[in-house]
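Take a look at this single chain, the form predicted alone, given in structure tokens.
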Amino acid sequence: MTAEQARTVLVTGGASGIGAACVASLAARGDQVFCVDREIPERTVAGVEYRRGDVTDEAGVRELIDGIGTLHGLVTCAGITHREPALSLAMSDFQRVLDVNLRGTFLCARTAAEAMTEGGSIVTIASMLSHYGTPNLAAYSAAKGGVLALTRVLAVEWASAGIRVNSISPGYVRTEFMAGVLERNPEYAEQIRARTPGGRLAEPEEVAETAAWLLGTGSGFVTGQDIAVDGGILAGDRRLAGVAKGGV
């Protein structure tokens, strides 16, 4: 990528996980790359300037953004999760998932779209959740939902500016923490396997190579659109992802 060429990218959640590999995958092609998370995570990549933050706070993301100046893509992996039955979730940890989830989208997007010209584009997070149904999650699925709205009515509003917005639901992701989970029970890691079309769990390069083309000229011309990279889950039978036993 030449100089010209090279982008400036903020990533929300860039410490672990898709977060990571996004952060990875856009610094290999040359772009300059911010990375905010809660903690710097030990391992960092050459190049990227790691700032520590927080996306629900808004004078905090005004102030991250405003030093970085001229914007050409933001990522939002930042996100958090709380599984219980909604009749005993407590409304405020309802509310935290849904103040990191979405309204950090939110400021984020908003605030990243400020300092962006014309050939911005912004990628947020979903989820396969945000499709259908499972117990256990509501504020999440509840979050990641409005995310894919957003995602939409955002896209609508920016077109004109030349600001793109779309969105990826991931399926299951093979992340530091999902395998430390699957390692300790292989059953659960079969019944992934057969719920998922595809056969197996998608590693966390790949949803950060479709960010990066999200973010790209070669998808200049797509806004408003949520790509799901789940090995086929949202195209077969839903039943199978585990919605009737209660699966993530």
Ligand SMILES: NC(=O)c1ccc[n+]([C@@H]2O[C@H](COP(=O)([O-])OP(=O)(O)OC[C@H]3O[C@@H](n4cnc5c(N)ncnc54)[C@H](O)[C@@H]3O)[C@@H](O)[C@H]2O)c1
Second form
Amino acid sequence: MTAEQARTVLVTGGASGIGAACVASLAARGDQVFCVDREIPERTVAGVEYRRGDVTDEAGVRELIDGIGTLHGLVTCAGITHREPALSLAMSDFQRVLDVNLRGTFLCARTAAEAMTEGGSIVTIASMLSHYGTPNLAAYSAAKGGVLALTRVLAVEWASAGIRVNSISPGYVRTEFMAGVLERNPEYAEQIRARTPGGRLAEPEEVAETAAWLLGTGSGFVTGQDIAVDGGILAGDRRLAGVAKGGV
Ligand SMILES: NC(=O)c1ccc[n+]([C@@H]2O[C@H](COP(=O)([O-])OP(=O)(O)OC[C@H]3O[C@@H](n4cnc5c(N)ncnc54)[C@H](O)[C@@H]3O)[C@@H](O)[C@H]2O)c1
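Starting from the form predicted alone, produce the coordinates for the form predicted in complex with this ligand.
In what comes next, the whole complex appears, and the chain from above leads the way.
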């Protein structure tokens, strides 16, 4: 494909936060964008096809992707978290977080790959917590570590089919949810700034622009890589990042 050709791209979890920024950015580039989320957002982007769905539902994901036809790109933003000390973490919560973040990523990537008959690019969303430990996030961190490992395997397995697979590890991102947390807790906002070499949170659009680059021809020989969009957290002192008061 040339850069001028419109791509068909599916974004999971595109109703809010990073996923919504991906939807907006890709649509603005002229891509045909499909968004699947448990919710249909109140504010939608013109031209984007919104579908209500669950990334853990095998039959639903199959039906969705079969309905789209040939795919060129996938960004897997659907994710949930759960904060709990490991000793009191219910196995049902552990499973739920693994199901959405890891199993859902695998299911969508595998089903999408079958629809990438002209080659394609898959971007998974990992986390800074794929790279270091922080208290109370055992399930989330295990899932995100799994996303990183999965990304490498799929990249190697599908390279010969012209399908690239890369991940993004965001640091702290100023999503609506995060903005609310920080407004209520200015001390926490200050902690984040202090432990981020770049001195601020990432904007969702900065993650989206990185995803757009990974989907495009400019990154045509990049596969199996993880790009941190974290203002330098992972390049710095990870112990400092992991143990600061308040967890992530
Ligand atoms: N915000 C951050 O600081 C940050 C940092 C690192 C990684 N991440 C990761 O980025 C991704 C997006 O995070 P966000 O902050 O934008 O979160 P968000 O909660 O704003 O968006 C997640 C979206 O996923 C959807 N979703 C959840 N479960 C789903 C399911 N089973 N099926 C379909 N859709 C589902 C939600 O409805 C929501 O719209 C997540 O994987 C998250 O772990 C976020």
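Residue numbers count along the first chain shown, from 1. Definition used throughout: the rigid core is the maximal C-alpha set that superposes within 1.5 Å between two forms. Just so it is clear, the structure is predicted and the values come from calculations on it, not from any experiment.
- After superposing the rigid core, the Cα of Thr117 is displaced by 2 Å or more between the two forms.
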